[in-house]
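Presented as structure tokens, the chain that follows is alone, the form predicted on its own.
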Amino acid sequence: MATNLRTIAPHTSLPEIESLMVTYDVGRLPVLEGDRLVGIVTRTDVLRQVGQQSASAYRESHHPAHLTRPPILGNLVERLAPQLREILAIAAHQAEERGWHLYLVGGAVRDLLLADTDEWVIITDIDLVVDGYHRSADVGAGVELARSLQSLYPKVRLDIHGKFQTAALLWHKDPIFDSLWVDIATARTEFYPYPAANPEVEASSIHQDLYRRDFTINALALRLTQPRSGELLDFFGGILDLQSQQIRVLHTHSFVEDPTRIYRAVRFAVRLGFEIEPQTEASIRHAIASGIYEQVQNRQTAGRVSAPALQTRLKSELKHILQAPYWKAALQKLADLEALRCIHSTLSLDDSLAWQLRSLDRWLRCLDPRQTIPHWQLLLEGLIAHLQPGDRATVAQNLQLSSESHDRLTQLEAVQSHLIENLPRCDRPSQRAKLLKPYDFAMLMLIAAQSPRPTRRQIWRYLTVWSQIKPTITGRELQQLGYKPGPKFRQILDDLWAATLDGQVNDRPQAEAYLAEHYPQQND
């Protein structure tokens, strides 16, 4: 601690900062705006800035091929489709009128840098950050800008999340934008009051906003406002990590603060074909080995319910992974890192579970090509179903799955045992079909994935053949034949369906003959 403190102002130049640090041998200089502390500059900040300037000068004089890719030297915005460039230009103009800076940040910048195509790039999820920190005390700058854009696009839906100072503009099947999501936030910093909690946020600068992000390749920003429109901000070496194709975390305790970042790291690595940087992987393994996730799952501290905050984000990451074409490789990587323990401490991807999930995926693609039920959700249920029966309902509840999913996982053991025991006792197709008919498609899929081959065969036969067979006479036609609706009406139709399944009835005359024999009408 020091009483004779050296401070700087937001407008202090880099040479002045260097001089103060050298003269007074200090490594940190608080930034004061009036009597208000607004930030801090460290030796690392100075070294990074000096290094970037030196690298820029070197590039301009040497132009090595691996550092002079057109996306880095040119204006990346020009690579976007015209309709996207238009809305970004309008948003930038609106920000300039208010004296703010506006940045395109995160994944959109990353994907623009990675795009190796001469065609326009289409991005459906855009993140914008308003930096009004030194020009306005209004922490709601992002929301204000979103409202301004909504007035120009009245058909767009506006969602506001005041706690996090963010707003979202959503177009759905729009003739110009198709489906587009634009998040607009005020530049902010955040901290986690305890592991796996939701972060607490406060307004800050674009530098701090990027510093709070997860990985270097997601901590890139492209300036949209004048002056220096098109300037690429890379404070943490994200471009070098893109070039070396690696996922590197920004903070050493990042995975303790939010374990879902492990799933994000794996998702980006598999999706982009990157490797997880060795130190980052070591941080992942250290966080998992610490047991912090088991503690979060199993306890609630006074006034701090941390598990729901974790599980909500975990479910979102699982959805992203399981609905992607690369889900098998991502799950395998998570298993290699022992990260499935974030779902439950005993969950691992053994050969049996891997086969069950592949089988479930094949059946879903074959039997439900239109995805009448979300395939990612049933794959997640398949993961949970590998746990001990007593743990399934708890995990389903923690992940806030639907009541239907919760009920299936709760009843799965009893239904599976019932079918495995009774299907071999059935002699005719109709008997097997009646045994399987009470259970919905999703339940039968889960049971098939976990059951021995004879049971799977019967379920497959039911789903592909027996359930598609209809009686040759409908209920309306039965009434036309003179049968009156009543207690026996349903029984007649069921028996006619069973006779059709068993091959006793194949056409209309045979159906009428069956009815005459088994359900003769009484003459009044």
Ligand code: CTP
Second form
Amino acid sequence: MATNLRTIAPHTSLPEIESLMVTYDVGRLPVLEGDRLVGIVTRTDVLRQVGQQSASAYRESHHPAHLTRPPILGNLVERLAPQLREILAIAAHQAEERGWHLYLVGGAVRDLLLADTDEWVIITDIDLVVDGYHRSADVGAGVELARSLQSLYPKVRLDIHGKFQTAALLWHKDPIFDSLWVDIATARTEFYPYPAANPEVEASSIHQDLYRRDFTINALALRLTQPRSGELLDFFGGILDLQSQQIRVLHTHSFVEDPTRIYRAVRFAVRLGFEIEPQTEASIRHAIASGIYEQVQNRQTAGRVSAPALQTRLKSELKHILQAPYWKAALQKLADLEALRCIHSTLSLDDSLAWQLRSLDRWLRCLDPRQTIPHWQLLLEGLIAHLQPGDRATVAQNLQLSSESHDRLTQLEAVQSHLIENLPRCDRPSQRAKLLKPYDFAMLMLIAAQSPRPTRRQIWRYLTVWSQIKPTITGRELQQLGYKPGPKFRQILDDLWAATLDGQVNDRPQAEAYLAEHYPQQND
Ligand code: CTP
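Just the form predicted on its own so far, so send over the form predicted in complex with the named molecule.
Let's see the whole complex now, leading with the same chain.
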């Protein structure tokens, strides 16, 4: 039962009706006058009408150009940077020689269509699909094409993966592209043996290959081979959705089959400034209400095979979102859809978590502008840290976070209580600094984000001031002053550092005076 019915009005023209039926693959169009249902037009009505007209006269006079034949947008490929065009032309030629069709598919076509036509489009992630002319290409076609391309570009790395072989060519540190991925697959269909399973695949046609994809705007293909190279295949209304800025799934089970698509829908909607089309949003809510995530998590705990792969895909989507400039809006949208339950059934974005993440982000941008640690990873840890302490390690493990992240999340509660309890007991900066020193930058950032103001202040002071203060005398200088290296050395240096933090020692003469008073040399 669809709620986003395609409807027409009494004055809708025949070509428009045909266009709607073809684009949205609907067989019946209710006719509305205002809010009132006044009739219905079926496919048979259209056929009868078309049959009565002379086909050629009809086509010439009425048929919308994009329906007469699929659009040939020769200039679409022209929008790509010339070097990229050259690679695609060579790949297309190689495919033609073997009697195959080659298509540019997925995000690259979408981005080409959305691109500003005045500038060349730089795409660093290209997806190609090989298909046969009259019947599906052999499973190994994509790999064969990749091998043949690699023989022409010997410096390029070739990876072949998967049971259903796909090949990836990588131009790494290339003087022209810097880095370019070209994935080549053979047209295939995917089956999901049960909800949220890993898809099983088999060779198929380009139409089926596109139908297995997530959204209409990602299910467009641009033919690169002759004849009709430059033809745009749009079986599911992708161009209309690009024009009306809608994220629309191809079928209502899409999110049940692959829950990470919920994150993708939100990512594309926020990134492109599109709306999630109402029926698609309803499908997302339905998938979440059906408890799909709990099933995934239970499967994970039960050790079923597919869950780790699903969690890896989820982590990769979270990474995409959390490292994008629009992460706050995306997270809010995910929370509105209750999709954070995918990470853990109790996770939601309340005001305090939203505040903590914004604060974490501000601190990271200020204190680690060069991203010595990946900021998305700490934001993800910040999200997980909002869970009950007992649940944090499980989620970190499910998402296969690094062992450092896992350890931080496991130790967070104890370290935080230790600091909140002991920091107020310290009188001097050196005592506070010593208390904070054992913990790494990332741990302190997580604790700061979650802690009350006084603790945050001390951590900020430690990170910006105290940890930056260098001892007034180095170990080497200590030796030159006659102190013998040994276990006491570290203690002398630590004491000097503490005295500097507390303002007792500000320069070299004061440091020497401090040493003479507290560590007089026996032999002198
Ligand atoms: N795809 C899908 N379902 C997924 C992931 C990917 O159907 N869960 C399909 C889509 O057709 C998508 C293509 O695989 O366009 C390539 O995926 P990806 O590279 O992740 O996305 P892009 O669309 O290329 O977008 P981006 O610009 O973010 O890389």
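Just so we're clear, the structure is a prediction, and the values are computed from it rather than from any experiment. If you superpose the two forms and keep the largest set of C-alpha atoms that fall within 1.5 Å, you have the rigid core. Positions refer to the first chain, counted from 1.
Core-aligned CA deviation for residue 494 between these two forms: less than 2 Å.
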